Structure formats: C-alpha cells, structure tokens
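What follows is a single chain, given as structure tokens, in the form predicted alone.
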Amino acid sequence: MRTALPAELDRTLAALLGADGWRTDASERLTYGYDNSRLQALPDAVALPRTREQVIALVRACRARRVPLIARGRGTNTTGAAVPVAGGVVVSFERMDRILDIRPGDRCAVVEPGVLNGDLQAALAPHGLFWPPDPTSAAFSTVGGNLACNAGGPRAVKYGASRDNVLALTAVTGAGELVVCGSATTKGATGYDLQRLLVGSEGTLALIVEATLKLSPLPPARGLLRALYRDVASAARAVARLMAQPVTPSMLEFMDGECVRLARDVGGADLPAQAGALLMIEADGDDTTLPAALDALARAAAGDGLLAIEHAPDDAARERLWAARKALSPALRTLAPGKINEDVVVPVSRIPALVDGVQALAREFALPIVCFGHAGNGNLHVNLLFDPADADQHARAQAAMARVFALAIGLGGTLSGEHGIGLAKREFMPQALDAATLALMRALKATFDPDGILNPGKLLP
C-alpha cells in the first residue's frame, strides 16, 4: 500500500535509508503508530536511520514538504508523546543503538539514543558504574527516550532524574541542523544550558542523534526499611523527617492505605490490618558506612503513628520486603480492567493534603484510586481504575483525573514528575504554566523548529 507522502519524498527517503530503512506498508505502519498510552494513530511511513548523516537528510527533506517527524525509542511513554496524531514520518531510533565509549576515568559514557536502558546498565557494570534513572521500564526503554520524557524512578530521590545525569547531546534541529550541546564535564560555563532543556522536551525541538551520559560508582552494598504506618499524614511527617536529616535515601516509596490493602487482601503480601500507610526505605553504601546510614534512617522514620519497621539483613529479606510492592500492579487489576496512571508532583509537605484530596475525588465520583510513588521527590503516581467498556464510567474517570491535576497544582505542585507531557496532560499546561511563560515556550520551539515538524500537536497546548 501506498502511503499519503509526496511521490518524490518517497523516493528519496527510500533511497536515502534503504528498502529495510523505509516502512510504507499498511502493517509496518501500524506497529509504529502506538505507545504504551494505548493511543493510536497510522503514520504515512516509518524511517530507521543508522546514522546521525541520515538523520540529517531525512530532517531537511521533510522540512522542505512540510512533513511530521515524530521520534520514538520503544514506545513505553505513557502520555502518547510517539503517537503520530498528525501522520508523518515516524523515526525510530532502535537502529542506533551503540554504545560508543566508556571512560570510566570520566564517570561518563557515550551513546547513540537507541541504547536500551537495561543493556547500557550490563555494559557499565564490570566497570564499577551505573546510570542512574531507573524507570520501571528500565529493561526495554531505550535511553533516548529516557532523555525524550526526563524518565526517573525509585533512585532519583538521591542520584536524580535523566537531566541531572546528561553531560552534551548532538542533536538535529527541525531545521536540520547538527548541535553539539554541553560536554563531557561535569562543570560548565559557557553559554545557555542547552543539553538540559532538550532533555524532556518529548523531542518537539530536536532528534538526539548522540549523548554523553553522566554515570555514578555502583554501590557495594544496599539495605532496605519497611516502615508500616497508621495513616497517610502519619507517613508523610516521616518523608519529611527523613528528607531533613543528612542521609539521603537510595529509594523513598510510598503506598497509601488502598495500596497497602490490595496488597494484603489481593497480592497475598504480609501485612497487618490496621497499616494505613508503607514506605519502603533503601540505602546504599559500602559495609562501613551502610550500617550508620540505615540506623539513622530508622531513628528518622520512627515516630508518632509508626506502627512497625523492619529491617532487610540480606538479598532474600530485601526480596520478600518489596513482595508488597510487586504484589500492587497485579491486585490493581482485580478491581477494574481500565487503569490511568498519572504522575503528578507536589512539595512533599503536601503529601498527605495530595492523598486526602484523591481520596475525596474517588467517593465523589464512585471510582477507586489509589497512590503510590516516589514519596523522596513528591512525585506520586495516581491511579484511576474503571471500565473503559462503560460509557459514564469513562466520563467520570476522565473528569476525576482532570480533579487531581487541579489538585496537585493547586498544593504547589505540577502535572509530571518523570511520565511528561505528550498528549495527555497537554491541555492542562495553561493551569500549570502563565502565559508569558507558554510564550516564551512557544518561542523556543520556532526557534529550534521553524516550520513546527517535530512532533506536533505534544506537549504545548
């Protein structure tokens, strides 16, 4: 089948990527026109570059005909920042995918975008390092889209999110134009900061074609908390008792009290009744000095409404702590075949007033929510459940949700931690940015994409 491109574009992209580079079939297309939001739609044709050279003449040939380019890793982005809404071309990058350099003397590396996540990790390890942004979907996202979203995870709370460790991007402007932004240093004075504001820009202003990565020395050793408490505020008092004192936890996550029940009464995790509230507290450090940090993370979590901590000695005990967490996601789905997950992020003083309010929305319209997140950060993941099956439920949940973005910036925060903007959340940037910020946004964006290419209708409202 033929695709809706310009007779000539198509030839010229064909003979630019190869016929194994070039996707117009209806099939090929189709595999490519979705993420892991669940929305969908066809793009015209799919490119594979190998190279950046490619990536260049690809740009500049869809500029010159007014084409969408829509850059995608593997598609696990959650807001439908890789659908391709306005057709086009998308361009995945799971072609360049090499790991280019290590310099362990540097604590960086160097990599093409379509580096998974999980295998840059097993490359780093014999030398001592990691990457730090740890997103669930760690194993199978590549690190361009990591960059793409500004992915996080559990580990953020100490070693931050993927912009706090990105040294220089190159990059292709949608006006075709190569950019080498940043370098291989950890400081750096000279000019705008342009690395950090490509990264979570959902590739709206350019395609990453090259980054240079900071990494950190892997830990020796890890030991692991299970603070159980009687209530949310209970467990909030104690985030913030444990983000005030000098240890900074390796992890921080939290579950509320629907959370902790579903993975007691559905996941079958050893839990008592009346816990109305888990964190889950992890250290990292070497044999010496672990020990110190886990007790005087103990002493912070201690306090009014603790109901019991645990501790992890060994690899097994921390295993069978966590088995409440991983016994979540599964009982989620005992209570309803439809799920929104949304990330939103508040001061973490705020938490509780955060939990209260979903809590408030869910008996208000007769659905269930529940919480859980990285507590260290504020960045809590809400999830709405209800059958998408039926008509008033799906209403409902989209109206809930749009509660709980009000909410969460109403207490201080915004819409996203570390799952972006993309089309999901687009339409609520005016509630959680003024006008002259949009502007000046919109600015940025005809300045690296004159002819507005690269992924339209994502992120700006």
Given for the second form:
There are 2 protein chains.
Amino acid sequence: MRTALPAELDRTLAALLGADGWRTDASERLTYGYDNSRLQALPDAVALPRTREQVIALVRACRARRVPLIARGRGTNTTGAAVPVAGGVVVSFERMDRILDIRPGDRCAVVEPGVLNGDLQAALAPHGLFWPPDPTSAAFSTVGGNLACNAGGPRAVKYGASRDNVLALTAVTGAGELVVCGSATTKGATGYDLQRLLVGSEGTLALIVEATLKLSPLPPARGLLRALYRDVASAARAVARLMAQPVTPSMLEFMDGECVRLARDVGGADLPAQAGALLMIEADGDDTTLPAALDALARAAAGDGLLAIEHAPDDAARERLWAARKALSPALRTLAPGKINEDVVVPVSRIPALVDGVQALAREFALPIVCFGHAGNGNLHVNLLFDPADADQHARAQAAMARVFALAIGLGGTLSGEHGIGLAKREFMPQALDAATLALMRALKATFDPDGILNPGKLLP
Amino acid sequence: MRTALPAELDRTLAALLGADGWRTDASERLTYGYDNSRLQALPDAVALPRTREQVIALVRACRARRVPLIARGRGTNTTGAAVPVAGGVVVSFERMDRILDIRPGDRCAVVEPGVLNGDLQAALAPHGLFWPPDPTSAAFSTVGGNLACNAGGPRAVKYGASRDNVLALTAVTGAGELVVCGSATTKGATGYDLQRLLVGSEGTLALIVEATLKLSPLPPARGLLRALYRDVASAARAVARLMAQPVTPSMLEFMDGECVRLARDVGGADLPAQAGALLMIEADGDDTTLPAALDALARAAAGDGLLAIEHAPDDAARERLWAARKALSPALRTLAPGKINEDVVVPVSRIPALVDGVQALAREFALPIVCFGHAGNGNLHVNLLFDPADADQHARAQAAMARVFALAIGLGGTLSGEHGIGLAKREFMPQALDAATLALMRALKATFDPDGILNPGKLLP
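Alright, leaving the form predicted alone aside, put up the form predicted together with another copy of the chain.
What follows is the entire complex, opening with the chain shown before.
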C-alpha cells in the first residue's frame, strides 16, 4: 500500500530526511502505528529526524499541507497518545538520542528527546546524580516521551514527576517556530513558564527537540520497611502520618486487601491472612542519615491497625520483602486475561473512600478490581480484570471504569496521575474539567498549533 | 480630581461592589498607585471585591469598556508590577483574605488570594505544616501576590518557589471566564498545566480568586553553620559540593567579599580580614535526623579555601552567626542613599564568573556593587549603590545594571530568579528571550486576555 501523502510532500520530505530517515513502506509504517495501549492506526509515513533543523522543516512542510504530525518516543505509553488516529506522519525521535551535556556542578543535563531514560541514568550514575522520573518503562522509554506524558513513578513522592524535574525545553511549535523556554537555573521569574506547560501536553502543543533536566544527588543507600495493616483505612491513616512528618519517604507504595490476598493465595507470598493492606516504605540517604530516617518512618508507620512492620537490613531481606509486590502482577494475569489499568489520583485522605468505592463497583459489576500504587501521592493504579473474549464482560469493564473515574473526581481527584489522557480518557475530560477551562485549553492548543496538525484527536475532547 | 472612568461604568461598579468596595476618591486612588519599586501612577478607581462573582462581573464590565484591571496584593513587589501605568482599576484583594480550608491529611490549604503569607503560616503551624515560599516580605505580602510573582526566598533551595508549591488555582481570565486549573493532588496528568503557567504571570493572564497550596511538614528543629572562605571561587565550589550530596540544605545563603568587608568595617560584624566570601548553611529536621544532616553539610562545606566553619548549637549562637548577614543592609544604607537591587540567576557553577564580572563593572562604572543571596539556586541579589540626587551617578547605575543583566544572560542565566519582570525589566526581555518565544508569550497573553485589559504594559516588552 502506497502512502496517501501528496507526492510532492513525499518527495520534499524524502529529500529532507534521506532514505534512512523517511519511511513510507507499509510494513515500516505498521511498526510505528501502535503503543502500549493496544490501540493501533496506520500512519502515512514515518520521519526519523536527526536535527532540530529537520524538525522545523518537517513541521513547516506538513503544516503547508495540513498533514498531522504525531511525536513518538518508544511507544511505551498506555493511553494511545502515540497512535496516529488521523493518519499523517509519525515523528520518531529515536535518532535524536544524544546526551549533549552533563553538568554536575549545576545539577543539570542537556539531552535530545530520544535518549532512553535508562541510558541517561547510566550516564549520570558515575557523577553521583540521577534524573528522578522512574516509570516502570524507564529502561526502554525516552526522556521526550516521559516529558510528553509527565511520567512519574514511585520516586515521585519525594522527587516529583517529570514536570518537576525540567528546567528548560527547546521545542518546535505547530507553526514551525523554534522556541526556547526556561533556563538552566533552578529558579526563574522571567516571563511565562512555557516549559512546564509543554510537559504533559502529549505532543499536542510542540515537538520537544532538546531538554535541560534538573538532576538530583544519587543517594548512596536505601532502606526498606514493609508494614502490614488490618485494613485500608488504617494504612491510609499511616500514609497521612508518614507524609506529615519531615522525612519524606523515597517510595510509599500501597496494596489493597485484594492485592494482598492475590499475592498470598495465588502468588504464594508469605503474608498473614488478617492483612487487609500493605505499605512498602523506602527511605534514601547515606550511612549517616539513613538510620535516623528509617527510625522516623517506622515511628510514623506505627499506629492503630498496624499488624507488623519489618525492616530489610540487607539486599536479601529487601528482595524477600519486595516478593509480595512482585507476586502481584503474575497473580493478576492468572485471574483474567484482560486488564484495564488506570491511574486515578485522589487527595491522600480519600484513599480509603476510593478503595471502598472501587470494591463496591467490583461487586456491582461482578468483576475483580484491585488497587495498588503510589500512596504518598494518592495515585492508585486501579486494575479492572476481565476476559476480553467475553463481550459482556468487556462492556461491564468499560462501564465500571467510567464509574471509577466519576468516583475519583467526586472525591476531589482527577483522571490521571501519571499516565496521561491520550485517546483512552479524552471522552472523560468534560467530567474532570468544566467547559470554560476546556475551552481555554483548546484556545491554548490553537495558539501553539494554529492548524491543529500536532497529534490531532488526543487529550482534548 | 474625579475619576476618568465612564460614568455608567462607575455607577455599575459602585452598585456591584458597594460604597466600601469601590473607591474613586483621589486620595484613596493615590494609596493604591505605587508598589515597593518606588514607581507610581494614579489609577482611575480601586475595587475591593469580596467574592469571585464580583471579580467576574468586574472583569466583564471593564472588558466591555476596555478599561485596564491591575491585580494588587499588598504592593510589596519591587518591579512596578502593581503600578497602574495605563490607568484603569486597581483590584485589591485585601478583602478576599480568608483561609477556606486547612487539610492536614492532604497537606494542602485552600485560600483566597488576599491572605497574608505570614497569617497563613501562623494558621498552619498548629498543624505542624508550613507553606514554603518565604520572601522577605512574608509578614505583609499576600499569597496571591506571591503567586503572581513566583516569589521564592531562602527556603526555595530545598522546598522550591511559589510555582512548586501550588496544586490548583481558580482564576478569572481577561475574558471574564472562571477557570479551575489543577486539583488538590500532588500528581496530575489531566490536560494542560494552567496553574503553573498562571504563577509568575504578574496578573497579565488572569486574576486568581482561590488557590490550593501544597504544604510541607514543619521541621521541628533547625541547625545553622556559618562557613568563611578565602574567596568567592572557593565558596562557589563549596556550594556545588553542598548541592551535589543527598542532604539538601534548607537555606544556603551567600555573601561576596564586598559584603563581608561592609558587614565587618561598617556594620561591626566579627569577621576576619582575610574572609573573601561567606556561606550561611541551614539544615532542618528533627532531633533524630538533624545532627546527621548537619554533619553531612559540614563535610561538604569543607575543602580548599575554607577558613573557618562554626556551628550554632543554640538560639544565642544562631543570632550571633546571623549578625554578620543582618549587619549588611544597614551598612549598605550608610554607603549610599540609592540602591538598585536586582535578582539575576545563573547556573550555580557560574557564580564566581558572575561575581567577578560584577566587580569589573563596579570598577568600570566607579560605583560600589555587592552580591549576596540564594547561592543554592544561583540566585544572587546584585545591589548597585549610588546617590539618586547625582544625575550622573544615577545614569551610570542604570547603565551598569543593564550590563549586569547582559552578564547573567551570557553566563546561561536569566533576568530574574524571584522578583519578576514588571515594569523594571521588561525592556530587557528581548535580551533574555528570542523573538519567536516572546511572540508565543504575547499570543498566550492574547488567548487569556483577548482585549489586553489585564495589567497592560507589564512583563512583555
């Protein structure tokens, strides 16, 4: 199948990008048409630019023909944000993958968008530094993709998500203009903060061609506590106590009673029958500071409903304590072949209400739903399990997830903490945001991208 | 002098706001025409709304007549951002000063914009919480004003500035639309991040009517170190070491050699003659964690060029160590009656180049210039001293400050770390930002404020 692009544009872009950087072969296009959402669409072409100048020329050429451009890192996002639903050109940044500068004295690194998060961390480690965002996909997702989705991860509770760890961005707007937003400083009050606006915009406002990232000192030591609670309410009160004292945990992960039961009964984890919730509590620091930090966290974790708290003094014990959490995902797969995994976020105090509400929905829709995730941020992964081959179950699963969104919004939370909106949740945006705010977002989109060529059909309903 | 506003608008707004909330008397207008920049202009009226509904009606009425609206907290900003240079209506938020909710479990507070930073801190303290922004004006500046300017302060090195400590904002755009941006959660990936865009926009995009603030646990204990260095380069290397290890100081304040000399020779501070730079290094925590944190900071502060390091074990010692810093401001006043105080920011590694460059400018322009400030963020207050009665000195001072801005930008920094742009620095914006980026900022401004009625003449050149 030939590309549907105008022949002149095809020739122009082939000349701009070279045979290696411009792909219109159907099998190649297929490869760039999906992401981790399992949604798929065929782009008209794939561009693999090597320079910002190529990106500018590409955007200008496509704008002149009103051809969509869909930015792509490595397609690990879960919302369909990288799926070219309106056709057009997928712009893969896999060849713009250089680390341009590491400046330990300024705690910043300058990178191209296509560098893998994991490769960056490896390059930073010898300097005793790291970049905080740590999505599960870190080893094979790009910094540009992390920024596009405002990716987080367990460490966000202490270090923030992608938006909190960017100092400056250079980007090409939908008008083909190169803009430089921010500076390599940790403070700034010089005009509008465009760089944080671009983070999380899912490629709908501009294409990032360079990022100056805020780095943090790599703590030489980490310590882990595992606390078991009678019920979710006790664990949630412990989360509130943990977050209200001065030692911020470097991870604060939660598993609800269903997760604990599955990890034990299906996954074989060594957990007592009466445990109704579990917290994994990590501190980081050095040999001087870590023991005091762990003491402070253990004191905060203690309280009514605590059944047991264990400390992992070494790597072996650490592995043993993580085993329960790691048993969970395989256990989930044995329960049902299909899974909708959403990442609603609520104020921390509303975690018990969220989990209770989710369990009520599980009963109402007769489907297992489990909650686990980043408790310190109130960011829970709600996993709804079903058999995709069963149309009725599939429909019930989708109806139940719509109710989960309404539940989270009703509790003062919102649709997504770190996965983003993409295709998967855009129809729910009017529940989360009022009409005037959505209209302003649409107007902002039009300001950056007057012809609507950047990732059309995503994020905004 | 009568107001120049159209009589019908005057009547409409008097009816909307009541006699107490609508002032057109010349003496009243005079009171609301200046800020801490010493710039001044007479507004046509002063509005003191009590509700968001009044703010919406006010914006819509003024928009219909193309009358400017200038948001005002308590006028403590230093850039002229609250000065009504184009006339119009000053909107003082002093009556929208309620703390609507304090939610310790969610570490957030919901406030109206007119609440004083200091009053909020007093209300939070019994809950063991604080809001990190701590500008010098904290006791008498408003949260809304802090947000408008992205105010920082010494604690920003650990806790971030205003932008890093806001979760959600409700605001009225220049089109008179109420928008709700963000949610009361510490993570979010649900549409564009409008709340951080509004922070630092100096009232040019929207009027904030409610803010949900991110709170931090109030550390029960603080410890202070004072380190003296041979020269600025040694102190700057210590700053880089301090920022590269895992214990982030809760303050990291710097004084250059001129400051040290003034504090000693004029202010009478007990400082040795050979000290060419000084760092005040603070840690916070509790009794368990603080000693280890101070040890870590003292180790990082040590190195080539360190002359002496002192620890304040109690309040009296703390006062004694702060005395040198506190002696500085009175000493500056004895040196010259006039002062231009700007707050450029550079990457931390460029602090020595900035201070060297500033001293070269002091020699070239034959005026004393001293540098002190928030070293951990590379945010230095450059104080240029002169006699305002001497026209030649005044002109030299202004020429020298223009060169300071160029110097900071040339070192990879920017115009302002925390004071903002306002009137004082808008003519320098084209040096800091390229034409395409400025054009995008102007387009954004037009998206929020189609008729350009919000704080015209500020921030953008």
